[in-house]
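Given as structure tokens, the chain that follows is alone and in the form predicted alone.
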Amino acid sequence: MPIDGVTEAVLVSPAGDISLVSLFLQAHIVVKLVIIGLILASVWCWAIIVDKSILYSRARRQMDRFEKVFWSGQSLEELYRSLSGRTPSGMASIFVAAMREWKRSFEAGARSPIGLQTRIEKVIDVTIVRETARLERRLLFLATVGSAGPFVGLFGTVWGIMSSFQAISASKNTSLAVVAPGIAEALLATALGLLAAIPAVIAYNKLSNDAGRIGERLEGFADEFSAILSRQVDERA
């Protein structure tokens, strides 16, 4: 009488062989796909966590250096010339975008101070949105894994337990040596789901808070710089 792969694995697996590798090899194909998917998701989550941690640390250092130079008394024109030839980020990108609009408007002979101020504020707002999107990119994946990971693992567990019961029924043997490996391989999916979800949730909360703090610093600088440009517009009007 032919039997499926799960039943055969239960019948031939040695009693007490519940190592992680053997559990994976004996699992149903659906459970294997769930386990592989959760492992890949966990690896990608850790890659995002490391990448964002480095990015946020670098962004804070760049903002500290830029603020030190900006408030050192150096003229805005000199600072703009030193930054305009690069690809700035963070506060520097806000500064360059606002100064570029400022210079274009005066070179074009703009006569409306209100219109100039409005254009500068628009440019600053767009730059802040762009910088914020760059900081928050791929954080949604962490939130998705954190919320869906346990349920994906639970799905693998339910499927594995169903397959194990079918194998037990086919073997007509309910001893613990037969039952334990099948239940263990099913629970492995839930364990991996939690293993992927818990770090993802913690990291998402931490990184979202860090991104929010950096965004607040960008908005604070944008307000201060906008006020400086507004005063200069009034002086030239």
The other form holds:
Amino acid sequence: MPIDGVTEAVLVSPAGDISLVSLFLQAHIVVKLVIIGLILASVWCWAIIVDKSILYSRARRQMDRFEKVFWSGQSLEELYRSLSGRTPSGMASIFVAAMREWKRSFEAGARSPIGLQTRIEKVIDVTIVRETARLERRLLFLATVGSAGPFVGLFGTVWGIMSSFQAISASKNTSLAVVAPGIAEALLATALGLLAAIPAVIAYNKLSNDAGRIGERLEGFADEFSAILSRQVDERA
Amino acid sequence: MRTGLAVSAVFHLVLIGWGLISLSAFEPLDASDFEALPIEFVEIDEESSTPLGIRDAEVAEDPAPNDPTDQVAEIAQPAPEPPAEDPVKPTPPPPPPSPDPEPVPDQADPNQALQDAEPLPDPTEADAAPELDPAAEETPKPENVLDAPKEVAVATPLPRVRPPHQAPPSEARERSDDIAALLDTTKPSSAPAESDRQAAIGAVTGSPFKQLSVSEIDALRAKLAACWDIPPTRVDPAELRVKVKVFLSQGGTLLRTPEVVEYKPTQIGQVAAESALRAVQRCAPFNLPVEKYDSWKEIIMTFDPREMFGG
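Now that the form predicted alone has been shown, please provide the structure of the form predicted together with the partner chain.
Let us now look at the entire complex, which starts with that chain.
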């Protein structure tokens, strides 16, 4: 029965061709590049998301621990000595930087309390900027993927549909079995673009909010600590 | 960062693996062969041109549908057919007795058809039989008797059925007339209006002749608007509304002077009416389709500045 074999092949082949791998392998090179790029972007986005989530929760825990120790009535000198040995982060780094400046000024025998106050505040500001930069690093990549991902995917889709239409016009056959794989392959690009962009946007909003809150906490601590130091300066003067 | 990257890579690999497994085998849609619906594109005309239908369109084959006896003939038709078929089969000429029994059912059938419950007495049947023979060309010879029904079979139904109605004596005759009168009154009144042409079983509300199409009316209106000098006033345009009845020949010329049918009985209205009459006479040969002459031989033209000039 050769005729039956032919019709079966014609009927079965298009249905079997719509698996993800075959879609990707059939796709035009541009669409392939778009798909690969979107997958890489998605991987990197999720890496950033995981990394930042870990970082923020760790930073929050460290700040809690430090505040507990700081307000426990322990002497600042002792605290400084215990912290200066390792590389501090967050509030500890602000505290260490301010204390270092304070000690240096007194060891050098500085007599101007106003100059000391200004120097301490500058040091604190620089540390805060450095800390927030560390917190917010790579967040912009999430924002970029979130806004540009759908467009990149759409570009792949448009390109794929264009090439599939050209293929249709070349084959002079408009049956759905001929049209469908090309369009499905093109739509895969949009799907991946959305798949990369949606978590990126959500995570960007969440993470930048978290970073902003941590930064506010740092600034609050810095203000309090600079107030304490300024009181000390006035007392000693 | 390394942990994040590792976690993300693993997450994506799992996701892609899940996609490969679950999305690779799409169930084919259940697109079994369905019957193709034949679609016919019907062009919609500007006007409805369905010819006026009559209810008894089949009867229209008859030469004289108004003849009341023919209505009876319709019912009585099965009766004469046996004599028409019978002579064809037996080639040997049967003796005179053979036509005799045949007119008897002939006689009985119209009565049944007329729903006469009263059984006819025998003498009438006996009378009817001899009378029918002269009616069928008055030839005692069997061969001729045979020929006559043959002719009847070929000829139109009218002559075939008349003999039984003329033949029976007064009673049956009167009854058939009564029924005929009844049938006459119950006859549908929607007869073809003007012509003898074959009427289709069409719409009851169809128009018997073709109307002017919308575009033709518009063209006529535009022409009249060009010919019409509106009296230069600043009054309400409703006062200038004039209706003129125009009588036209087939060539589009005026048969006689148009009549003003409706105008506002004010001074301005009279001026407007006169100007409308002048406009009709100035435009005089109207170029209208001849095949629709019935619809425009008497036409009422409305002169309204709001309609004509869109004001």
